[in-house]
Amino acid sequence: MFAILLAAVLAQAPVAPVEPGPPPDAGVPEAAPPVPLSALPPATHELFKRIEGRVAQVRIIERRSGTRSSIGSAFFVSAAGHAVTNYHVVSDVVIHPEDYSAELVLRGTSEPVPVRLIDVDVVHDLAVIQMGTPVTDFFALEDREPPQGARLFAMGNPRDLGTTIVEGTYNGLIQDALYERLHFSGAINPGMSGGPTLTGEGRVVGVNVATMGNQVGFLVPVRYARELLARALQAKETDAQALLATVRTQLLDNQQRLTERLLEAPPPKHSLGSYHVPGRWSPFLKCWGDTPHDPEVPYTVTNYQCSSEEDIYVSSNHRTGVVAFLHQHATSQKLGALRFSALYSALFAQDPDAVEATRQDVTNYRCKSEFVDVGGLPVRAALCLRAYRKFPGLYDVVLRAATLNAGTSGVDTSLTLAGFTADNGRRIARRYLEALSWTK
């Protein structure tokens, strides 16, 4: 009645005398034309309310006391009951099937469902499941990047809190990340793991994978988990032993590249004091360098390390996919050559930060030590490698080299690889000590 009434007014009312504008080119800019309602994105809440059955919250069951140890989320993406969440929510399911099993708990249900893990994919940190009947709304994934700066919404259940959106913006591709990582700044909590991250018109572009907190996020693309679901859409029945045996083979695909990677072109040579080392290799290693200054010390070592930022998550006590080095040259101007003798020793026997595994993961090192001659310069190298228990082939590789050319200074340097099969680690190794060199 009120719209009624106000035509029936503007209808009566005296127009005003239109004012003449300037010229075109006075200068003057347009306006731009008003954004169409149907361009625009949904309210979050609508949007909630349209998808909030296609979330549920993922259980990791301990068996022996029949209660969760941990929990993820995972979102459905096929009519069938598969759903897609991140492999290091399920991961114990993979590596101690005996002991865990998963289960989801459905918007708006209380009774868990169980489910069965059909495919992995370890390096990029994905997982498909699924349940034992057919679901009717499913989210559908995303054949294109969104445009930087567009608006999105995480999914997820954080903190055990229940089913959460949170609106933030799409910021591209990390640049020059081992692993392919979407940075998305919203906040993306423990639990929320493996939920969906979309457009306003409910398609997922990424799925949620990590933080940093302070509203940085990370997501696995969806190109990958597109791809493992349409391995899982093939896949025949799973048992734990093949899918132990699809994650070496992942394993093993992702080191032979990281060694083809490295080994396209020697490593730049980078000086530090009177030596050559290997530089920056790639450009996913991030390099770092400090000297502590105490003048109450004798003596001055300079560190310099590289190290890729990423790894690949095998279980909660086991990391993998790692490559790192570390420069530690050490002069003195006051201890003589007896007593630096004694420092750089103390050097050489320190152990490099090893990556993190446990017994149950890995054997003890096993090393071989000799002096070799590096282009005229005269090295103590030792190899040391431990063995993957449930992945055959694969091994942790940590090289320690040290110069022997002078009395009162000398560079030691440490080479970790996690996760190369040995001939691998010994080429990337033999590629790394070819780098070292004396500049006097």
The other form holds:
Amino acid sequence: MFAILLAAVLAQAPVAPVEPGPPPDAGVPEAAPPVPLSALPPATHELFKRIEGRVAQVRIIERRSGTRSSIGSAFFVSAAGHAVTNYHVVSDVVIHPEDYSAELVLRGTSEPVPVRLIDVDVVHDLAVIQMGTPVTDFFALEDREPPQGARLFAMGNPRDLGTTIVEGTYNGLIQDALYERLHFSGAINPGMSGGPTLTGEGRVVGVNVATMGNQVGFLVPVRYARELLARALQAKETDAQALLATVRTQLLDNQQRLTERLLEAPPPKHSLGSYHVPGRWSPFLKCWGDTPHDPEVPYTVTNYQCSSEEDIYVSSNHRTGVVAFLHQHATSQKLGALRFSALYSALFAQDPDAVEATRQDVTNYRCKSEFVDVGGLPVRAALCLRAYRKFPGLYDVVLRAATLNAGTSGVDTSLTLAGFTADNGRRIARRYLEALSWTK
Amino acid sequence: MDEVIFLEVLEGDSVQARHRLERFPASVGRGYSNDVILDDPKVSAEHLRIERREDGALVLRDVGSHNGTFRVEPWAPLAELELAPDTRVAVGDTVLRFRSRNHRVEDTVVGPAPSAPRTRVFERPRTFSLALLALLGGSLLEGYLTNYGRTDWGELTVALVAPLALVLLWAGGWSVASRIARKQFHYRAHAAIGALVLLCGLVMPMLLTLVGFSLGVGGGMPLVHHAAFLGLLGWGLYWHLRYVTRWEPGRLMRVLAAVTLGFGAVSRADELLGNESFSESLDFPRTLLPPAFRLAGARPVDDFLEDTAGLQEEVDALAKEE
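Please give the corresponding structure for the form predicted together with its partner chain, as opposed to the form predicted alone shown earlier.
Time for the whole complex; same chain goes first.
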């Protein structure tokens, strides 16, 4: 999974029209023939100077200690003092408004300015905050996609070291992603979250959001920031309850979209031993498999797992919006039925990793376990639910099932759905179970 | 005081030795010339003498002992003491009590009609050996069936030696208790009880698991396991204690019922009080047995999913609790 950057500041140049001719450049004196701008090394220091005032550091203040508990970056997008940052930078203010507040530290000043949280887009990890005073210098957000390979500049405040500009290249949308992200090949580091990534002309392409290390960075496409800003500009007074309700609505809409995507077609049947199991159901699922080969053990267990490998950040300890499943096919020529059932019970007793959440976020699981007839195939199945405490109507759903048709072979399977309604969870679980069959 | 009196050597409240004194004067001391010999190193060789005075009263007189003679109640050193019934006197570390021949004893305890002593099943040599063999066989089988990896001889050896050692040590502990309380070890009976308890402890969970799987019981099996464990604990303690105490079976049963229920309640106090700590674990039975063991019918997928409607209400109620 991606590491999320908890502080990023990036400044960008004003949206200047693409000037023909070579940009002023110290390093290339003989640049005479006109070449496309994106192919030329831009003057990074000029870009930086032009835009540094539009980027600020966000500080999340814990009220009781009176000091910052985390930092991030933001950039101004309206004359009225609206700024865009990541949802995960300000999530504490959304979830625990009584304990946290946000403030901005503008470049060149040391006095923080209190800000209000106007609107959020939890699914795309964006938030709009607003400063009380108007600003003169800000980015106009427009949606134009740069060509792959274009040189981009990420700005931010990595690890609170001061405003930094980082060069990298644009690599388009991540393929088969569940939540749209741009791939930026450049060093994005913790502390740069919420900062902008720009073209050489200073046009915002995306919002720094996460990194996988080794120059693999992720951006939220600027389109979502624009849509959120348009909503925020119309927003009236918002209170903490309304923001939580917004988050809940967005999570509900997102799980509905996911459910519809999954239920468009039944899952493809993937063959595993003498069984058919649900395969790569939707392109956003990444599937992996392996059979550990140990000549010493008298059985084989083959794993096949698919996961969205992405999640939605709700709060520092709570993730949602996950679809994942795992099949384990166990078979043995050497074990008798009773000894095989000991192995099979041990597999059935191992649950997949739970989606991260704490006592404040979710309840404990409650399960219902029965023998189920899946198209003639007897299965021991259990469905477990836990409710979200802050977002009524949303649940984590886990389906566990093990086939019971043969003495010395079987498939144990688990499906994890994080942040779905119970009805959608059941609908997906039914399709999933129905994709289980025995081929002999 | 009457003609014949008894001198009793006390140990705590009970009498360790009783001497009949018929002729006076009678001498008491550590030496072999005495009428009553006391093996107490703090008692002098010639310690005291009991004489009849001219008026007929019996008098105890210290004959120059090294550590002295003391009246017990009230505590006082004495050189001479007129003996009355139940007089107690301390010499060295020994307490002596004097009683006359007409001392009244308490009424006879009326017991149930005695019956010929019955050999209980635990006391038969065959019970012990059969129980032990069954235990070792069961333990070995369990070790073999639950190991799905390569045959692990070390583990199988432990499966044999561990219960054997446990039974023998366990019986040792109880038989020492029996010896102290009832002067008899009853080692074989205790060993047989211990072996039977362990055997049940091994077989019972297997049977319950089997029944739970066969009937497709969805939950509640942990409670049944707990109750069965408590029952077994009560049964084992009852029979061990029958060989240790002299209590009536009824009284023993009442005490043990209170003890096991109390223990059961305390060990489940958290649940009974409704305290549930936060956990990410999924709580449902994990046992899978070969298909032939399944007796309960399989329900259609739709019915199963309909059955889960109650879960939603349950977790919604949990979410509202805080």
